[in-house]
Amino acid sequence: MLLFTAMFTVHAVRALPALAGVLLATATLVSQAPLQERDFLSRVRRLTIEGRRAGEGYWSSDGRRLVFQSEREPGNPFYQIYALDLASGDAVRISPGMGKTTCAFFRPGSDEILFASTHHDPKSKQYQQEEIDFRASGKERRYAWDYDPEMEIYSYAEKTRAYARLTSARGYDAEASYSPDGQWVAFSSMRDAYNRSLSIAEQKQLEVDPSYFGEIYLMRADGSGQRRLTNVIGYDGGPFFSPDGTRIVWRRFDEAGLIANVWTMKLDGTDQRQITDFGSMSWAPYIHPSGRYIIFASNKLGFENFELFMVDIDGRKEPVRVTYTEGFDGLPVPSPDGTQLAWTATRAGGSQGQIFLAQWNHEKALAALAAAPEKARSR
């Protein structure tokens, strides 16, 4: 027995280097195991059920409500704005119920809610009926946003139920959000296509794709002091403020409207930095409350297959994939405390989006970003 023990001990000692090598290799394989959706998202559940589709859910400052758009209003086939109480599940309509709406946002420290609408357009009911008749005919069209030039930005006071119109320039004004202190509004506008003479080529471009003229603007919360921040060919849109309120993150399309990347800049339009160079349509960026990374959507893996990705705040690393589900996953918005994520997806089946909610693993996100390779300088 002693001889066996001695022999075992000798062989075990001799095997230690090899064993250590095996353990190290195993640890390396584990550390390099492909990331999966469950690494970042848990308790994934569908949040909206009513209506044909819903999307763009944005949190109240206390994390207790979401404001979103949904096609569910009787007699109106277009989006209207609703506020959802996450505790009770009750949703109330915020917008007037007429026309088209989009892009709502809670004003911090206030009872006001921002959104864009065409309800002032006298042709609103006509357009609603035309769309109802079209859908009743059984015909189908590929979904496309029309950038209605009558779209203007409004605020709604929940206590008084009063609406205040904040923009009035001819052209699409929408995609607005408040700064963390509630004093500023960043938005996208296509007014440049309507407030000057266009060349023949520009006139044709306006007919084909109005978004080509989209630029980022900034104004005070009461609509005063409107000023333009970007001046680059191609669609600039979807601006949101950084958690500290010092920068704006948005997406910029190329001239052809096929490639988009995430950018950030200061509130005066200076220090514009390109964060992604992903060779795809990367849009809907939103900065995590920690200020350390940006979550966005991209069709990097296929034109119809949008997935969520994240990238470090300075864009030094390659983006990390977050979702792994076929179809559309986009418009991600983390909760104010950074522990949950709301986003729009078609993962419930069909082609119409709904809002989903999940727990967000911030620590895992930081680890994955730290391990991501440095961004390639050329493609």
The other form holds:
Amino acid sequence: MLLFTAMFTVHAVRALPALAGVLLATATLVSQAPLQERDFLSRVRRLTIEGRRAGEGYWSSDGRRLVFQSEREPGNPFYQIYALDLASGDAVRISPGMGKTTCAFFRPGSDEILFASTHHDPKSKQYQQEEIDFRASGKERRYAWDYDPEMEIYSYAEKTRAYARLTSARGYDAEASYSPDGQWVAFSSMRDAYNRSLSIAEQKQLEVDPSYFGEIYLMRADGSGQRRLTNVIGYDGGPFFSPDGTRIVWRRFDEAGLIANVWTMKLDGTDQRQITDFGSMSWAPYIHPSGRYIIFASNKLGFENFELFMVDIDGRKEPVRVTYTEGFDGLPVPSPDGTQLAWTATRAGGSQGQIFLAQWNHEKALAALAAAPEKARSR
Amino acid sequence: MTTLASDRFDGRQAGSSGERLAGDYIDAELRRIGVLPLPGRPDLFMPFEFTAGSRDGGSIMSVTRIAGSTTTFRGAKDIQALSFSDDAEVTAPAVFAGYGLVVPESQGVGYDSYAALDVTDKVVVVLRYFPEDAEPRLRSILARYADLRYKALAARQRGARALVVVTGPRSPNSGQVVPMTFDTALAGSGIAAASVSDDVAAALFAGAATTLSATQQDLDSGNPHVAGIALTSTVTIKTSVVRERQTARNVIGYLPATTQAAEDKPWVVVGAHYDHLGHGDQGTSLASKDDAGQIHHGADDNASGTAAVIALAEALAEYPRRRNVLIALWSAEEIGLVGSSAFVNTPPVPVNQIAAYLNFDMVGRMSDNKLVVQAAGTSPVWGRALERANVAAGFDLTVQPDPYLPTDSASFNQAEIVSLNFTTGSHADYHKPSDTADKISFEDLDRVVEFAAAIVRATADAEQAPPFTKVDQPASRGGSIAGVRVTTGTIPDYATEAKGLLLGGVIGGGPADQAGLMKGDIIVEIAGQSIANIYDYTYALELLKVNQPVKVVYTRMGVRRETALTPGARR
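The form predicted on its own done, now the form predicted together with the partner chain:
All chains and molecules follow, beginning with the one already shown.
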């Protein structure tokens, strides 16, 4: 559930030379199957229009709403969280409007929505103004997600309009999602960088890239009982529950932050299984409501060319390519009934993402996965 | 829609009997729906005059040498008035002013052909186009001020009494007179202006210290300090332009507000042009040799938009509304947005009372669920309004901020009125007889109407009118096509956003066709200039030279390829 821009920029500079080699090595594996995008996606359309960019759209459990992040209000250049009614088209802001926010999720069986936010940080306004001034200066930067250590997870109750803070550990806490029964929250945290004394090498690592310390955690929906599930160096993030609530799917970066793969595990952190092995950045996995396959994004075909892929739930076969359109395609999220797909893409032009929506052909997806070759070990 | 595009209306050329029949048909449809004449008007017709065409009315020029011998030239081979010329007779000494170019200081380039030259009460002789060998950046700037109208203005402002244009020996179309271009202006531009042949130029330069050829050679480096020269002759020039004035009709009415009208700008305007090219004999037809002169049906362009506006009126009539909805079907769009300009220039309701204008131009050819909405930068409210309406409508929407469009919404943007234009984009039948009703996607046309109705209703019912945002014209556009003297035979696809110039087609047998380019190719580089969009492309075209092959880099099905393209001359 990490923002794709962050993905892009944080790793971009260091990854390029190494990745070029990887791409050469895997080039011969590119599928020759005559499948195309319209086999899986029909009535493709842009959903969000207002504002500079939007992304990370997640469905309510009845499939009638989508919660997402968007930069669309004057005065705050950072993402805020909005919930879009898919019948009326009305979008309402969920987050307080101040600071940075990211990664929202509807709590099943309740009126609550969680997201990560820095609005409690007294410097929020100052950061907003600095960013506005920077953009007004006409300078361009490859926007870097800064893993603000003030980022904490909140839940918002729509009826009472009350915010409840679920995390308080120093270090970036975000990328959270609820279990299907609404009782648990899986999330990513970089608290490990702040709650112990670091070696000199680790200290340096923190300055360059805090995401190195990212690990997956689990807590109850009220924020109690926080416990760590992963313990491997490198950025573990973007956890989501399987539809039956028994497993978590997430993506794990290697130590250098160059290569990511999709993994699954049980809720206690055991039985960790690697599902993909492209040797590129494979991330943003989400399990289809049928429980039979995972849709994810990978830049296997070119460093800046993220496309959607899908893979059977156990990763026995080669992943199947889903999108074939120029630009970024990532953060796929199927609707609860499995008939639609929301994802974030730049296919409308420009470099800023917006949320797209399409009909999802589940039958064709199953057929293509069944016809996919057994997985070849590339490395 | 099918009726509008039928043979009966004969291509609906502005001022023709086909256009009158189409106007009558639209009038009947609107009255059936309950659209009323505007307050104080008897019916839905708002006629306006326009220039349907112009021709030379027998311009003559005599060159008298100091020695006393006089040569007189007449006839289209040797002299032809420029289409914007005044009718006038002038006798005055001739002076040569190079390319007759004046670049405003704001461009950061010092170039003024008149810097050391007094042309008061003289006949100014200038070269057509701009210096041939100037370095690319300078060329691109000079090209923007090379339009003959601009040169005439510069001469007039410096006191000249007439402008005579020569196409130099080193330029494309060398020695030929400038063809009478189509110009919808109702009157001349305040100066006698004509182009002349190389024979006339020779007579003008006879006895001068240098030849035209040598002088052009000096000028072509782009050095502005090459002095103008006095010619040793006196010229008598008589220019005459015959402008054929015709009358066309906008069809305009309104659905009054059903409650007390909103105070903040109580009008919303929806419109489309209903005219088309007739049989295509007025310039912008793209018919091939085989079907030239046939009826240009204009089913998509713009029977589709006309039908959409009528259907929109019908849909809106069903609902209460807080603003008056003005329904406008324009004529004479195809010859330069003349109908909508007439409306804006002599508005039947004050333009500052218009909350927004929604235009529909070519909305009948939807493919892959793609709809383009243009001019969205004219108000900050459009992002949310489009997002909201499209959640239900479900189009794969492309939203473009640019309001500088070749359609009637541009007339409204010019008048600082918030606007939007809906289109499904260009296609291979554009401006050809084959733009017929059987190729229209009627179901999708209905969806466009439903989508637009939601936006009109939201706009009509809002307390506040949408605020207007002035969108800056892209800097690289300037004089654009005026400076382009070459043709590449490409048909850009404006509907689809691509990193580069996406080709909607190529003109058969044209330079692009011969270079092997085809529909669907994306041009990313031409002559070393990288191309990110249509503006970059227009800019790059200014740098090309006739018959000089350039490298074109393009992608086809995602694969990068190269070819050589040899531009031809645009006449």
